[in-house]
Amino acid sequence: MSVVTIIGAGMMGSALAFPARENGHEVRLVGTHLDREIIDECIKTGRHPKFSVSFPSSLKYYQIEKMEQAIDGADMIIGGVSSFGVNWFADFVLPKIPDTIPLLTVTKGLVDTADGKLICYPDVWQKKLDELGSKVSINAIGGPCTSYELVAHDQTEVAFCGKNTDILRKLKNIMTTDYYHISLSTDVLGIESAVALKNGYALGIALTVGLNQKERGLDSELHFNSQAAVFGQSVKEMKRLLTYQGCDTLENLVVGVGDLYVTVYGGRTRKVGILLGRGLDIDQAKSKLNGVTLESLVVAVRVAKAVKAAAQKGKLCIKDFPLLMHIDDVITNKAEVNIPWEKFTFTV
C-alpha cells in the first residue's frame, strides 16, 4: 500500500482520490485556504459537495494548517489546484515537499514570454525548485478526463508526463485501475501544451452554440456543422502551435484533441463560450458565471500574445491563426462574435 496525498480539494484533484483509494492506497485530501468549506463537508458527510456519490471509505481529510502532517510519509503528491493557484502552490507547497516524494499535477495552463515563447506550468515550478535547490520530480496529467465522469468510473485514458521514466511507471502503478488507463510520455512540454491549448479552442467551438441559440432561440436543437467546422480549425491551429513549440505533434495532438472533445461538451468553458455567442460581452458573461474560474480565457489571451510576438519576429504568421485571433478579439477588445468562416478554408 502506498500513501497518496492530494493538495487542493477542487473537483479534479478530489476525483483522483477514487482510483487511488480503490487501489487500496491510503489517501489524504488536503484543502487549500480556499477549500475550508469543502473539507468541512467532506469530514461531515464523506462526500465532496460537487459530487453525487460519496468518496471511498477511509479517506483522510485535512485543512491546510495540517498539510505538512499529510505530506509526511507520502509516496506521491497530487497537486490539485487550478491555474489561478500556480503561484500559491509554488510559494507555499513546493518548499515543503521532500526530495523523495514525486509530484503529479493536474494544473493546466501556459505562460507567454515577451519573445513569443510558451512555458508550461511544470517548467514554471521547476524554476522555483531550482531556486530552492530541491530535487522533487515534477510530473503532470493530460488528456480527456472530466472529474464527474472519473468519479462515475467511465472508461478514461490519460497521459502522465515527466522526465524520469522509472518515476512515471511508479505513479502509473499506483493510479491505474480497470477504468483509469494511463499512457506515459517524457515530452512534458508537448503534453502540457496540447491540453492547455484545448481550453481556448473549446471556447471558440462553444461560440457556435451561442450563435445558433441567438438566431434560433435558447431551446433550439443543436447544430453540428458549425461546431465541426470550428473543431477542425482548432485542430489545425493546435497542430501549428505544437510544431512551433518543437513538440512531437502526433501523440500530443491526440491527447489534446481528445481533451478538446470532452471540454466542448461540458463545463465552464462551454458556458462562457455560449454566453459570448449569444451576444454578451466578456464582462457580462463573467457576471453571469459569478464565482466560476475561467481558465480558458487566460490561456486564449496568453497564447494569442505569444503568437503576435512570434509573428513580429517572423517565426509565425498571424494569418495561420484566424480562430485564435478572433477569440482573443472577443475577449480582449469585446468584439462582436463574427467567426471568420472563409479564413478556415484551404485551396489547391
Second form
Number of protein chains: 2
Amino acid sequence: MSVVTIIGAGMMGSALAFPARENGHEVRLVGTHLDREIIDECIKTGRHPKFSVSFPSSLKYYQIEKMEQAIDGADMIIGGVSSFGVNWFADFVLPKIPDTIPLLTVTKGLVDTADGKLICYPDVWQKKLDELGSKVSINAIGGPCTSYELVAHDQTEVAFCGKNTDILRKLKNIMTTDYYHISLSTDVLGIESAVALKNGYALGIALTVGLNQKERGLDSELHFNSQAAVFGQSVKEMKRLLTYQGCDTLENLVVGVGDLYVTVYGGRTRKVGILLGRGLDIDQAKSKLNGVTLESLVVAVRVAKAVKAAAQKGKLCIKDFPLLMHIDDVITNKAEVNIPWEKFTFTV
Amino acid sequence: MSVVTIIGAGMMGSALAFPARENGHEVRLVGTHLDREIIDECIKTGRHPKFSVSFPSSLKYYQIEKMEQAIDGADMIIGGVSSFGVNWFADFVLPKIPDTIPLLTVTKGLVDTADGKLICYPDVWQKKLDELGSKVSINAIGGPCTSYELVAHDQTEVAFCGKNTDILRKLKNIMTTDYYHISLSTDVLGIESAVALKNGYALGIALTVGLNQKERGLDSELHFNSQAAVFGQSVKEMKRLLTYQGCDTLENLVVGVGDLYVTVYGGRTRKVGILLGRGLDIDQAKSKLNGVTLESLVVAVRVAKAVKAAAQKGKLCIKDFPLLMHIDDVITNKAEVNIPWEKFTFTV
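Other form of same protein, the form predicted together with another copy of the chain, not the form predicted on its own:
Below is the whole assembly, all chains and molecules, this chain first.
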C-alpha cells in the first residue's frame, strides 16, 4: 500500500482518487483555498459535488490548512490545480514537497514567450524548484481523459511523462487499474505540448456544430463532414506545431489526437465553440457559460501568439495555420466565424 | 458548361450529382443493373429513394442499357460503384470509356496479395486498361464525406488523386463548390490507402460504444474516453501502415484521420461495430443489418491478412497492430470482443 496525496479538489484531481483508492492505497484529498466548500461537502457526503457517484470508501479529506499533514509520509503527490493555479502551486505548494516525494501534475497548458517559444508547466515549475534548490521529480499526465468518465470507469488511456524512468514506473504501478491504462514517456515537452495544442482545435471543431445549428436550427442533426474537415486540418496544424516544438513523434501525435477527440465531446470547450459558431461573440459566449473556467481559450490564444512571433522570425509560416489564425481572430478580435475551408486544401 | 456522367446510382455517386449540377453542368446519372428501381424512382419523383431531398432540376437519368448514350460527349465520368462492383466496372464499363474522358472513382478499398501487399482499385483498373490498350485517366476521391451530408450541403473537404495534374485541376474546376472543397494529390496509392485503412479502425471505435451499452444499458450516455483511446491507437496503426505502403505523408495521414472521424459516426460500419460490442457475433450482427453492404469488413480483413503475410516475411511486426489483430479476430474467428487496452500503451 502507498499513500497518494492529491492537492486540488477540482474534477480531474479528484477523479484520480478513484483508481488510486481502488488499488488499495491510502488517498488524501486536499482542497485549495478555492475548494473549501467541496471538501466540506466531501466530508459530509463522501461525494464530490460535481460527480454523480460517491468516492470509494475511506478517502481522507483535508482543508488547505492541513496540507502539510496530508503531504507527510506520502509516496506520491498529484497536483490537481487548473492552469489558473499554476503560480499559486509554484509559490505555495512546491516549497512544501520533500525531495523524496515525486509529483504528478494534471495541469495542462503552455506559456508563450516573446520570441515565439511555447513552454510547458513542468518546465515552468522546474525553474521554481531549481531556485528553491529542491530535487522534487516533476511528472505530468497527458492524454484523453475526462474526469467524469474516469469516475464512471470508462476504459481510459493516458500517458505519464517525466525525466526519471524508475519514478515513472513507480507512478504507473501505483495508479494503473483494469480501466486506467498508462503509457510512459520521458518526452515531457512532447506529451505536454500535444495535449495543450489540441485546445484551440477542439474549439474549432465545435464551431462547425454551432454553424450548422445557426443554419439548420438548434435541434438539427449533427453533421460530421464539416467536423471531420476541421478535425483533419487540426491534426495537420498540430503535427506542424509538434515539429516546431521539436517533438513530432508518433507517440506524442497519438496522445494529442486522442485528446483532441475527447475534447470535442467533453465539456466546456465544446460549449463555447458551439456558442461562437451560433454567432455569439466571445464575451456573450463567456457570460452564457458564467462561472466556467475556460483554460482552452487561454492556450489557444497563447499558441497563436507564439506562431505569429515565430513567423516574424521566419521560423514558421502563418499560411500553414489558417485554422488556428481564424480561431484566434474569433477569440481575440471578435471576428465573425467564417471558417476558411478552401485554405485547408492542399494541391499539386 | 461541362457534361458529367455518373455511372452507379448508389448514395455516393448520386450525391456527387449535387455539386456537379449546382455548378451548372449537365449531369447524367446512370444506374447499374442493380440500380434499376432507383433510376425508375428518380425518373418518377426527381428524388433518390435514400435521400431526403430532391435532386437539382434537369438531371438526366439513364438505365444501364443507355450507358453508352450517357457517356457520349461527357467531359468526365464519375465511377459510383461499391467495392463489390469493381470487377463488373472493369469488365463492363472501362472498355466503353473513350481515351479522352477522364474517370473519377469513389470506390474505396484495397486488395491484398499473397505476399502481403495492398493494392488500390485505381491500380487494379490500370492493369485492365493496359490490357485493353486504353489511355483513360483514372482518378479517385478520398476523404471524409458521407453522401447524405454532402446532399445537405454540409461543408466537406475531400481529395482528388490521379497521375496527371492538368486533369486533376480540370476535375476540381468542374466539381468544386462553396461547400465541396477539393485537395489535389498525385499520390494515388497514398490517398487510397489512407481512406481504406480507416475501415477496420472505425469499427474498432464503434466496438467501445457497444461495449458500454452492454455494461450500462442501451440508453446509457456515450462515453468518449474509451472511444478516444481506440481512436488514438487507430491513428498509430494507420500511420504505421502508411509507412509500410511507402506513403506516410502529412496529407495522406490527415485525409485518413478525417475519414476515420466521419466513419465513426456515419452509418453502417458504426452499426455493425456497436452490435459486435454488445456481444453479437459477426453472423448475428450481419443478419440484424440485413441487406446492408459492409465493405468495411472486407477491407479490415484484407488489411489484417496483408499485415500477417508481411510479418511472416519480417517486414512488419504483428505486435505493432494489436487493435487490427483483435478486430480481425472478432470478424474472422468470432472471438469475443475484449479490447487489448494495455497493449495500446507505450513505455520507456
